[in-house]
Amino acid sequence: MKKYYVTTPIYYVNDIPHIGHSCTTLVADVLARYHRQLGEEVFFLTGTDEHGQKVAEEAEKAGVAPIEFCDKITPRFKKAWEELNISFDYFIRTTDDRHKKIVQELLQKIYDQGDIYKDKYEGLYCVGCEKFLTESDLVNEKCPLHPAEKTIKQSEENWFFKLSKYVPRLIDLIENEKTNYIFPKGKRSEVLAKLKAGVRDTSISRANVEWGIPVPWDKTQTVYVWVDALINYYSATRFLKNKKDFWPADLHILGKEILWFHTVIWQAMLLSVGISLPEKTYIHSFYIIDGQKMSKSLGNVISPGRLVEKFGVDGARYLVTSSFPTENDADIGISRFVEKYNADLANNLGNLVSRLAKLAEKNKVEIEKSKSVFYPEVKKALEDSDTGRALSFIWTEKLNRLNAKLNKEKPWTLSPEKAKPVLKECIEKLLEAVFNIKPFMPETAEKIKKVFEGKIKTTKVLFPKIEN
């Protein structure tokens, strides 16, 4: 059986789940469900990143030990993914002793290769990102993602990885169409430009951060949180039963703020020890909320729970995956979501199901098993990790046309003999569309299928209209 391995980033526990986390996880879920529908054996990994300076600071503020803080926050992510019906196969935590062991083993191999050495780091560091900054990262000499006070001058002796050694090999891989692993094209060009501009070796340890995995050959230092986090994708396939054959990952899906770690540092580490590289890394853009950057201080952060409460599980899933920010940032908001929900789900899909069910029951229409195939256009869109394009095709080219056909043929004005073939054709086409909708809206797909199986009966309104 063909295998498919998809990962989300592991989310940092100093924050609570929001729509940015949700879009990454939902798209990974859609792809996992799609590959399961194709009959493949799927491994879908998500989890939490629990080490580092930020976690230690937040734990101290809360007056608890770091592990207690992690134990309190991690369930919020699990709950959020349960609310959104995320079908992950395993939820990894970087505080898991099995993960720690593999992190140390992998770093020891890199060290034994002669690719790690000690040096002094002097420069800027963003506490918010837990990231050493280069000139190209800065906006007005500060990190653009966090408040100015989070950018500090840092000077300490660390262990460094010979990243520069692997830059020529990475450029060759990325420039070759057969071996390129960075998508979409814009992000690939961005990484190539940065690699060609010159890359310094990178620190892989911290001297004054106790909350982390000890460096195996130097217990006075801990593994830099980002290095520890990256290894989770590999470690899960080593310590979980029957998962070794899933490496290399078919797809890492992640947001653009962590592009460099996932497309350069991670691959260079793997090259150092001769481990196969992930097949594909897809980097998406950000959500903007009503024209403004998402921010706690502005109070415009949208939580998964709020989406589900307002739109239902599948309504929330549809709205997020149909607005997935691919190459460019996507401007969204609750008001816009209400309009889209009413137009696409209440008026279009919901109304279509309701009309067909009533007419089919009245005319005693019976349906045999429908076709279970993905449209080529949907397959191509999902191969490109573009859930918005896939849904746009289903709604524009299939559901809209079905509604138009009903309005043109007017089967409610016809005799049962003439109405039956029209209704049967429409229902069969609807069920074909429903098969394609299933990875996005699994509960809705099952409900619609049951309505039209065997003896057709009218159904409750699938998507009640929402007042804006």
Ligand code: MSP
Second form
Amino acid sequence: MKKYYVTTPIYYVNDIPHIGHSCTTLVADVLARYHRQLGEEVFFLTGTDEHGQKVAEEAEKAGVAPIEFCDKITPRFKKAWEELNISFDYFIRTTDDRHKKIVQELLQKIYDQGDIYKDKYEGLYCVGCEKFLTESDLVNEKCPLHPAEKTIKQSEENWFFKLSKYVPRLIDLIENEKTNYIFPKGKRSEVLAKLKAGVRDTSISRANVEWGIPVPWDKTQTVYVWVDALINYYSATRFLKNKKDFWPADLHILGKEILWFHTVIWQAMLLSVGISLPEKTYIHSFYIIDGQKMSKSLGNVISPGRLVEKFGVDGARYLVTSSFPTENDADIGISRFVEKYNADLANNLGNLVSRLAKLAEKNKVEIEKSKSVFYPEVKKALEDSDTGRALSFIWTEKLNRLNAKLNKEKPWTLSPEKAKPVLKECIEKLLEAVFNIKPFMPETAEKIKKVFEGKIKTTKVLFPKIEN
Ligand code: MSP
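Could I see the form predicted together with this ligand next, after the form predicted alone?
In what comes next, the whole complex appears, and the chain from above leads the way.
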């Protein structure tokens, strides 16, 4: 059986889940469900990133030990994913002892083969990003992603990984062997250009951060949180015994701010120990809320719970996956979501289902089993992780046409003999579309199937209209 292994970033527990995390997780969920519908064996991994300075500082502010803090926040991520009907197979936490052990083993291997050395590092550290910045990263002397926070000058002795040694190999892989490994293409060029401009070795440990995994050969240092976190993708397939064969991952999906860690540092670490590289990394852009960056201080953060409350689970799933920011940032907002919900779900799909159900019941139409195939356009779009394109194809090319066909043929004006074949054809086409919609809106797809398969019975309104 074909296997499919998809991962999301593991989210920092200093924050609670918001729509940004939700879009990555939801797209991964759609892909996992799509591959299950294709009959493949799927492993879908998500989780939380719990070590490091940032989490330690938040815990201190809250006046609790870091692990207590993590134990409190992690369930919120699990709850958010349950609310959004995310079908993850495993939720990993980096504080899990089994993960820690594998991190230490892997680092020890890199060390043993001479790819790690001690050096002094001096630089500006952004706790928000959990990384050292260079002068050229700064905008107005601040980290562009965390302008409200100070960057801290730090100088310490750290363990360094010989990243530069792997740069020629990485360039060759990206250009010649694994030309599909960074997606979309624009991001691939960005990484290549940076690699060719020259890359310095990278620090993989911290001297003054206690909240982390001890470096196996030097207990005075902890493993740098990013190195610990990246290994989660691999460690889960080692300590979960029945997941061994899922490595290498088929897809890592993540936001653009963490592109370098995933497409360069992670891959070089794997090269160093001779573990196969992930098949593909998909990098998406960001959500912007009503033209502004989403941030706690601006108070414009949208939570998954709020979306589900307002639009229902599948409504929320549809709105997020249809506006998924691929190559460019996507400007979203609740009032635009309301408009889209009313147009696409209440008026288009919802109305189509109720019109067809009423007419079919009246004319005693019967439908046998429906066709279960994905449209080639949907397949292609999902191979590109472009959920928005897949949905827009289903709506414009399929559902709109069905609505137009009904309006033109007006089966409600026809005799039962003439109405029946028209309705039958429309319902069969609708059910085919519903099979394609199922990875996005699993509950809705089941409800619609129940309405039409076997004896047709009308149902209550699927998507009640919402006032803006
Ligand atoms: N812990 C690291 C990831 C380690 S993975 C080995 C981290 N965590 S995070 O909590 O900050 O999550 C970052 C991810 O959240 C992004 O890569 C993206 O998937 C998602 N998003 C956060 N804000 C977002 C938007 N405004 N828009 C879209 N996605 C965003 O980085």
